[in-house]
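Shown here is one chain on its own, the form predicted alone, set out as C-alpha cells.
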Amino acid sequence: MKRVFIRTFGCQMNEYDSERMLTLLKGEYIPCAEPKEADLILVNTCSVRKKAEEKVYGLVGRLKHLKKQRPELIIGVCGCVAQQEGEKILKRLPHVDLVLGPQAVYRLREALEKVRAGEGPVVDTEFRKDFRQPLILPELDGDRPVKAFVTIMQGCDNFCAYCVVPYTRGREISRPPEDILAEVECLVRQGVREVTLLGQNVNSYGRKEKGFPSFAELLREVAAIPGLWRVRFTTSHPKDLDEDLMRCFAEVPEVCEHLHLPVQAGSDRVLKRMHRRYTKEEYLAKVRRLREICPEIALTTDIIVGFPGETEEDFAETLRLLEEVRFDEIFSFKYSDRPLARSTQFEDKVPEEEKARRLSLVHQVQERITRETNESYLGREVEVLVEGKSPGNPSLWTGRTRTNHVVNFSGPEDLKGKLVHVLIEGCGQHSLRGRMLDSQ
C-alpha cells in the first residue's frame, strides 16, 4: 500500500473535504503521520485570511527537498488557495504536481491517473454548473470519532465585501436531502453520536433547488435519525435566520443550544460597507428573540477589526455590542485584503498598528466576558458527550456540553462516546473542570 499525508488548513469544510479525499484514496493509499513517509502529499488550503495563505506557501515550499530526493513523490495543493491562484502556484512552486479547487477534490483519482501517465502537472479549478457533490459514504477506521462533520451545501451567494469565498468555492449549491440523510445514517451506524451540518450559509439551504426542504425542515429530519444524540450547524448568516429555525432550539431535543452567528462589526456604517445586509438593531432583535425562545442558548460570533474606513467611533460600537450581547466566545481577526474581494479596492485602509491595537482591546473585553460566563457554570450540573482523553492531560476525559463548552474531568475507563453528567467545580479561560456524577 502507498502512503498519503494530508495537511488541512482552515475551516471545518476543509476538514470534511480532506476526509472525503482519504475515503476516495482507500484501497490504494493509507494515511501516514509525516510528509517524509508519504508517496502522495496533499495540502488542503484556506485563503480566507492572508496568514493562512502564507502558511500554505511556506509548508509547500519546504517540501521541495523531498521532491528532489524522490522525484516520484506526488505533491498536490487543494482547496481555496488552489482555486484562487491556479496556474500561478506552478510558477511559484514548480515541484507541485496537482492544483485542485474545492469542487475538483472529488475528481482526485482522475487527476492522479493523469500525473502517473506523464500528463501532469494537473490544474483543475473549473466550476461546473452541473456539479453535484458525489455521495461518498464515510468509512471510519481505528479510533472511531464520536462526532463528525457533514457538508450540506457548497459555495456562497452573499458576496460580502471582504470575503473571497464566492470566488474560491463558487455559488451556492445545496446537496440533495436524501444524500445528507444517508451520510448521517452511515456515520451513526459506525458510532458517531453528534454531527455538525456545514455550509457557508446553512440558513439558505435549498432555496435555489426545486422541491428541497428548508434548512429548518432538514434539521428536523436529521435530528429524527435513530441513534443520533446531538446536532449542531454552522455557519448562519444573520439576515437569513428565521423564526422556524430559531424554534428548533426549543422544539427539537437533539439540536444543541449553541449558535454561531457572525456579526463582524457593531457599526451600521461598517456593516453597510461590508455588504452584510442587516443593521445592528436587526441583529440584536434576533438575539433577543433567540433568548426568548431558548433562554439557555450560547452564542458565539466572528469579529473583524480595522475594516477599511472603520473610525474610532465605529470600533467603539463594536465594543458596545460585545458588552450588550455577551457572547460566550468570539473569533476575532484583523482585516486583510483578499484577492478578488471588493474591499481590496477600498482606499481608506486602517494602519496595521491601529488594527493590532483594536484587536487587543477586543480580546481584553471578550476575555473578561468569557471568564465571567465560565464562572457562571460553577456549581451547575451539565450533560457532557465524552469525546476522548484530554490532549493536555491524558489522565482526564474531555467532552463538550450542549452549549459547546469544553469540560475536563476524571472518571473510569470506557467513557468515550457516552453521555455523562458532571458537576462543574472549576473553570479556566477556555474550559471547565468538574466531577462526574453518572453516565448513560
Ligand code: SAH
Given for the second form:
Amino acid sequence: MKRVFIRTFGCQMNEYDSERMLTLLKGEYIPCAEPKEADLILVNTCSVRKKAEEKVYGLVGRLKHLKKQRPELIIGVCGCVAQQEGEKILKRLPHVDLVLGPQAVYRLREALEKVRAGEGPVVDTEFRKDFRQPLILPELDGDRPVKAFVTIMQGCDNFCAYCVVPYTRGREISRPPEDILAEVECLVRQGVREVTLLGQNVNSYGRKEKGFPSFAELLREVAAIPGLWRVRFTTSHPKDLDEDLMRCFAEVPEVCEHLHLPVQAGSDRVLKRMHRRYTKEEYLAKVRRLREICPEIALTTDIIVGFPGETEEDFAETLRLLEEVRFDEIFSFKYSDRPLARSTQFEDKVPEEEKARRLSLVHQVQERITRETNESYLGREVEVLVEGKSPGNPSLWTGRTRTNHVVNFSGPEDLKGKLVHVLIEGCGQHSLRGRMLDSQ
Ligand code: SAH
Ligand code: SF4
Ligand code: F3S
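Right, the form predicted alone is done, so what does the form predicted together with ligand SAH look like?
Okay, now the whole complex, with that chain kicking things off.
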C-alpha cells in the first residue's frame, strides 16, 4: 500500500474536502504522519488572507528536496490557492504535479492517473455550473470520531467586497437533500453523534434549485435521523437569517444553542462598503429576536478591522457592538487585500500599524467579555458530548456543551461518545473545567 500525507489549511469545508480525498484514495493509499514517508503529498490550501496563502508557498517550497531525492513522489496543491493561482503555481513551484481547485478535488483519481501516465503536471481549475459533488460515503476507521462535518453546498453568491471565496469556490450550488441525508445516516451508523452542516451561507441553501427544501426544512430532516443527538451549522449570513431558522433553536431538540453569525464591522458606512447588505441595527434586531426565541443561545462572530476607509469613529462602532452583543467568542482579523476582491481597488487603505492597534483593542475588549461569559458557567450543570481524551492533558476527558464551550473533566474509562452531565467548577480563557455528575 502506498502512503499519502495530507495537510489542510483554512475553513471546515477544506477539512471536509480533505477527508473526501482520503476516502477517494482508500484501497490504494493509507495516510501517514510525515511528508518524508509519503508517496503522495497533498496540500489543501486557503486563500482567504494573504498570510494563509504565504504559508502554502513556504510549505510546498520546502518539499522540493524530497522530490529531488525521489522523483516518483507526487505533490499536489489543492483548494482555494490552487483555484486562484492555477498554472502560476507551476512557475513558482515547478516540482508540483497537481493543481486542483475545490471542485477538482473530487476528480483527484483521474488527475493522479494522468500524472502516473506521464501526462503531468495536471492543472484542473475548471468550474462547472452543473457540478454535482459526488456522494462519497464516509468510511471511518480506527479511532472513530464522535462528530463530523457535512458540506451541504459549494460556493458563494454574495461577493462581499473583501472576499476571495466567490472566486475560489465559484457560484453557490446546493447538494440534493437525499445525498445529505444519506451521508449523515452513514456517519451515524458508524457512531457519529453530532454533525455540523457546512456552507459559506447555509441560509440560502436550496433557493436556486427547484423542489429543494429550505435550509430550516433540511435542518429539521437531518435532526430527525435516529441516533443523531446534536446538529450544528455554519455559516449564516445575517441578511438571510429568518424567523423559520431561528425557531429551530427552540423547537428542534437536536439543534444546539449556538450560532456563528459573522458581523464583520459595527459601522453602517463600513458595512455598506463591504457590501454586507445589513445595517448594525438590523443585525442587533436579529440578535434580540434570537435571544427572545432562545434565551440560552451562545453567539460567536467574525470581525475585520481596518477595512479600507475605516475611520477611528467607524472602528469605535465595532467596539460598541462587541459590548452590546457580548459574543461568547469572536474571530478577528486584520483586513487583507485579496486578488479579484473589489476592495483591493479601494484607495483609502488603513496602515498596517493602525490595523494591528485596532486588532489588539478588539482582543482586549473581547478577552474580558469571554472571561465574564465563561465565569457565568461556574456552578452550572451542563450537558457535554464526550469527544475523547483532552489533547493537553490525557488524564482528562474533553467535549463541548450544547453552546459549543469546551469542557475538560475527569471521569471513568469509556466515556467517549457519551452524553454526560458536568458541574462547572473552573474556567480559563478558552475552556471550562468541571466534575462529572452522571452519564446517559
Ligand atoms: N462565508 C463566511 C466566512 C468566509 S471567510 C461568512 O460569510 O462569514 C471567514 C472570515 O474571514 C470572514 O467572516 C471574514 O471575517 C474573514 N475574511 C474574509 N476575507 C478577508 C480579508 N480579505 N481580510 C481579512 N479577513 C477576511
Ligand atoms: Fe465571502 Fe461574503 Fe461569501 Fe462569506 S458571504 S464567503 S464573506 S463573499
Ligand atoms: Fe479559505 Fe477557501 Fe475556506 S479561501 S476559508 S479554504 S473557502
